[in-house]
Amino acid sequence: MNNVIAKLDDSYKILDNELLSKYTTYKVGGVAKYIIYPSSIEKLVELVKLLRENNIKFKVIGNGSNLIFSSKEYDGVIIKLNELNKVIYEDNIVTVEAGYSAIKLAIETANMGLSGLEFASGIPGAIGGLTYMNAGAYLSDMSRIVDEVTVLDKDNNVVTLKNEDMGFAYRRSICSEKEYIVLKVKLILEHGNKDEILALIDNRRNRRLNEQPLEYPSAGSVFRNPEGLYSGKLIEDLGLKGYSIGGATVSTKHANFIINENNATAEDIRELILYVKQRVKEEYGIDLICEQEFVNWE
């Protein structure tokens, strides 16, 4: 592995023998052999395509926020977005690489009398990871403002996908179910007052300050709502609010987050997303799916 990456050209950050706990946000993880940001989507392409051909492992991330690495040596390459960040509006059309912060660009568009991605305001992921997952809050997600999808595919091919193309389902599209890599997106959302989409915006950031643990590391809500059903209500139910597990408990403030409480392992949150769900498995006969991704863990 070291000689491949070693013909890597000066466009490429390489970093060696990183905590991954520094690039997630549980704040947990193992160590991994290299993270490299590719400063371009064409040296994304470049560096998978190399990658693939010397059966080097890798992981594809953008801000961390909803993955669990556990706590071994990841022995391959964590290809980190961060620079994939050029955005591209014209009128309510807005084109974005995946490294994009999600946040970031509700905030923006927002300013420009934008909607469509208020929903976005609070989830700290990118733009990439919000679309491979179709993520989405207060009632709406990726799906309703997705135009186009360009990807790199399984064989290194890059395909521009339409919405109909993607396969949106609640927290899934077909760039988890194949594995493609998403590299940017167009978005096409709707003039507004920008007033009252910004007052929409700051009325969800207090409802999250006093609903949610947003003062201890978390990845969100851990698993997705049965049909129906909310997960946190179950959990309660079950009087599981704040039980813990070593360092990781499941929040007082919502029962659907589990949070980093005191220096939390990897395992730690696994365990207790396992215990979790078993109970619920037993109490009620509902088999909760988690939304984070066990990273690491064979």
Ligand SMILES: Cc1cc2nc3c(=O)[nH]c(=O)nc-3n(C[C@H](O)[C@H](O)[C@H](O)COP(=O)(O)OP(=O)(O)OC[C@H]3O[C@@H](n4cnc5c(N)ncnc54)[C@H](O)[C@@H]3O)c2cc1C
The other form holds:
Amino acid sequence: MNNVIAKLDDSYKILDNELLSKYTTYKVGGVAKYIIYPSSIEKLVELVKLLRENNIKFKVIGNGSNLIFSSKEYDGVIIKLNELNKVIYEDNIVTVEAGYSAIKLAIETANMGLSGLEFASGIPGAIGGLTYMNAGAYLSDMSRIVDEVTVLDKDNNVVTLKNEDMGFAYRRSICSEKEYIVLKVKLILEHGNKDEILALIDNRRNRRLNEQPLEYPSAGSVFRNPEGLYSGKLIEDLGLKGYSIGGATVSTKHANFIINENNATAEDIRELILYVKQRVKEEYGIDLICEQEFVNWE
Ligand SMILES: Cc1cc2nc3c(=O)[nH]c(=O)nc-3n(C[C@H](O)[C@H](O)[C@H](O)COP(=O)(O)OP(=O)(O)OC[C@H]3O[C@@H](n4cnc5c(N)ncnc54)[C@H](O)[C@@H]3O)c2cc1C
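Could you switch over to the form predicted in complex with this ligand, since the one displayed so far is the form predicted alone?
Whole complex next, starting from this chain.
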């Protein structure tokens, strides 16, 4: 791998032997052999081609806000998209590269009197990550505003897909199944009243601050809500608020959040997720589905 990486030109920012805990919102994860920042979509495509041709393992990440990397070394390349951050505004149409912060975009569009991204104003991911998993909140999600997504497919072709070809469903898109890498996204927003949009965002921010343990590292809600029920309520009713394994704790503020309270390892978090899942299964016969993604555990 080292000699392949050495072939990359100076436009790439390359870091080696970096702790993944610096790149995930849970603040856990072992060392990654390489973290590489492509400076443009073209450079990302070039990098992915090179890694694929040389059978080098890689993982594209946005803000690491839905990931649980194990403490093992990641013997491959983590591709960070922070430098893919161009955005073009044309009336109510926004074309934005995958590395752009969703929160930043939500605030910017709100200030332009554009409505549609209010749901994303509290989701700490990048647009590529939100699109990949059709992130959402408050009964809205990316599928409501996406017009087109430009992806790199498995054969290294750049392809543009319309919304209806994205296979959007609850917290998923076709990207995981087809191993598509999101390069840029075209969104269609609606003209609205700027003050009302900003007030809604403010209101939701306050709700999140009151209801969620945002003062601690986490990756948001752990489990999907079963039909007609709330995972947080099920967990709370089992008396599990405040229950800890190692440094990982079921939040006392919101039982569907696991927080890194005290230098937790990824393994502490995983064990706690499995424990909660098992208790819910025993008590209610319900199989909770974890919304967070485990990486590098096999
Ligand atoms: C405090 C907090 C609150 C949250 N609230 C919500 C919420 O309300 N709703 C919600 O849905 N989620 C929420 N989340 C979870 C998380 O922010 C979202 O799932 C978000 O979409 C993840 O984006 P990311 O850029 O961090 O992706 P990452 O966590 O970096 O990656 C997630 C997955 O997407 C893939 N991926 C990332 N970028 C690309 C790309 N460009 N192309 C292809 N694949 C890519 C990665 O490989 C990985 O498989 C919350 C998280 C936190 C910490």
